[in-house]
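Below sits a lone chain in structure tokens, taken as the form predicted on its own.
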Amino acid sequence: MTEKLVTIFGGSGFIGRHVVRKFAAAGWRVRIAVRDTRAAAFLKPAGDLGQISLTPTSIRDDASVAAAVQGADAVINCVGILYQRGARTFDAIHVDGARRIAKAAAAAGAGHLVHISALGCDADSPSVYARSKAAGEAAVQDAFPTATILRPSVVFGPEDGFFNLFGRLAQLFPVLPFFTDIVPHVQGGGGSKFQPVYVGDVAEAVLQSVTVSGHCGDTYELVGPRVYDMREILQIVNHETMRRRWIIGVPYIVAQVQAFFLQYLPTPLLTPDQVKLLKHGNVAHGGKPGLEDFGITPSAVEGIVGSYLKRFRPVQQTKRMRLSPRNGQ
């Protein structure tokens, strides 16, 4: 086993856990820097005995971050939030936290820093989230000029909060709404456009950013092979969950009203800031390298989501599919 050490901030999150497994499989010693080490203990079996360690870390504390990166050959920042609560604001996490990690990585002499940002980050965006992501990139590049910046689109995979959310809605409700400012069900009226990227492809890009030369100091847009509008996304959900839900387009004003109330849930389903992001869509605008520059062929949504959306299918459909091969014998 190589003696190289990688510190992964946010290693227990959706993207982070896949990054942990990639580095462990590649033979690295993996240090996972998280707030709650007990909740992240499920990742210990991802490596050999002693290969994966957990260290309690707050990215809002200089000493805590410095201790987490001590001796690391590479540092990965997977930390991100989708809504603000109390002291966990977008600026505190995406800007100040990212800056703190970058400065600590530079001071510790780490050879590589990979910072996971977001597609569509823009200093002039109406969304606070998107502006904070852009400011975070600037802070990282200022503190660690050779950092690799990855901007994934909506990330899908078994634990995602995108397709799983709609799968759950399809299981519970007779209608799947999408939001549009154009007359629904006409050309161009299918709502915002997305270019979902598979979490395994993102994790592979993170690994190659560190292990393959030529990626330092660059910014990459990580997207899937196809652009979908929201109506097409919901049609995929209907198909994979074996549901026949009505897919209905409604004006964005409805989303804004819903978000006003939903933002107060313990885990908001939708916030006003997310509506601004949703309205803008999430596709690559070109001009930046992507997965192909890592030698990665982007994985298609259709070949993967069915493997985990099947749990939202009607029980009788799942049973029928399970028994049909026997009936044909």
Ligand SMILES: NC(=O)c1ccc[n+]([C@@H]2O[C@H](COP(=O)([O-])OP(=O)(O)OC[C@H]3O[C@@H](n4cnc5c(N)ncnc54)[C@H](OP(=O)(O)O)[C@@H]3O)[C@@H](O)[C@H]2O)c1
The other form holds:
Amino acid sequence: MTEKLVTIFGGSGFIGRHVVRKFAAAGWRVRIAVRDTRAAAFLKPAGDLGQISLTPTSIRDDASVAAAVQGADAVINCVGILYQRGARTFDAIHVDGARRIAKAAAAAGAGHLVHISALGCDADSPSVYARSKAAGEAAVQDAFPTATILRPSVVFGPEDGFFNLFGRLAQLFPVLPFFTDIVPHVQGGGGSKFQPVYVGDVAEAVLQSVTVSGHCGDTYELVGPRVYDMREILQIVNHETMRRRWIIGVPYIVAQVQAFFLQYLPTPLLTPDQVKLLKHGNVAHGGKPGLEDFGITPSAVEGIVGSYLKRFRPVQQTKRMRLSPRNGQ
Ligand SMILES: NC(=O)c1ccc[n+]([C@@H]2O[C@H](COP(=O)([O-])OP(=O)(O)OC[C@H]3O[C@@H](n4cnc5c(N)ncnc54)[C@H](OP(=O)(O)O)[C@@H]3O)[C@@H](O)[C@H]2O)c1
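With the form predicted on its own in hand, show me what the form predicted together with this ligand looks like.
So here's everything in the complex, that chain up top.
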């Protein structure tokens, strides 16, 4: 184990837990800064005895953030929210929280800061989420000019909220809808376009931002090897879940009406702000360096999603697959 210490904010989240495991496997001491340390205790076995510690932190509190970065050689910010609730606003988390971490990291003399932003962040976006991500980047660069900023597209992996959501819908309903502004059957009518990136590749880029020189002060767009429209994404879901659900295109106005009601669920399935993001799609435009500049070959969706979408297959299919090797003997 090295004596190097990394503090990972949001280490219990989907991306954060993969980053924790990467640094632990590389021999770093890892301090996970989370609000609920008991809920994050499942990460302790990712390291040797004493290698991973948990510290209770809210990124809305100066003192706890300062304590969390004390003595850290590197600081990673994987904190983010998808919808606003009460005082948990995009500005409070993505801008003020990010600034607080960057200032504290600079004051503590950390050598590296890696900030997870999002592809499509834009100060002029109609989406409040995307605008707050852009403002967060500016705040981080102001407080810690050598920070590395990573902008992932939609991230996929075993615990993702994207393919798993559609896998669950395929399990429960006979229809898989996607939203489009164009007649579904004409060219380009397959809905918005996405370029999903594998969570393991994102975590590797975070590790390399810290351990390999030459990435300080740069902004990267992290995307997968292929662009898919929503209809193609749902075809993959149908294939991997061994379902034959109808895939139908519906106008965005339906999404807007649904989102209006769904935003009031305790954990909203869709919000009006997310519809604005969805409509825009999430594809790199080639103006920034990417995974290849870390020497990482982006992983394809097809080689990975089947390993976790199989939980949504019909029970008899799963049984048949389990039994088939014995039948062949
Ligand atoms: N997943 C994607 O497809 C995707 C794509 C592009 C960009 N991103 C960005 O990547 C980052 C990580 O996303 P994710 O998918 O891993 O999100 P996630 O699974 O929701 O995890 C978010 C993490 O942030 C923590 N957090 C939230 N509010 C906090 C607060 N006030 N103080 C301290 N910690 C707080 C959460 O801890 P609690 O358990 O305590 O809430 C959790 O550990 C975010 O910035 C997100 O915008 C994600």
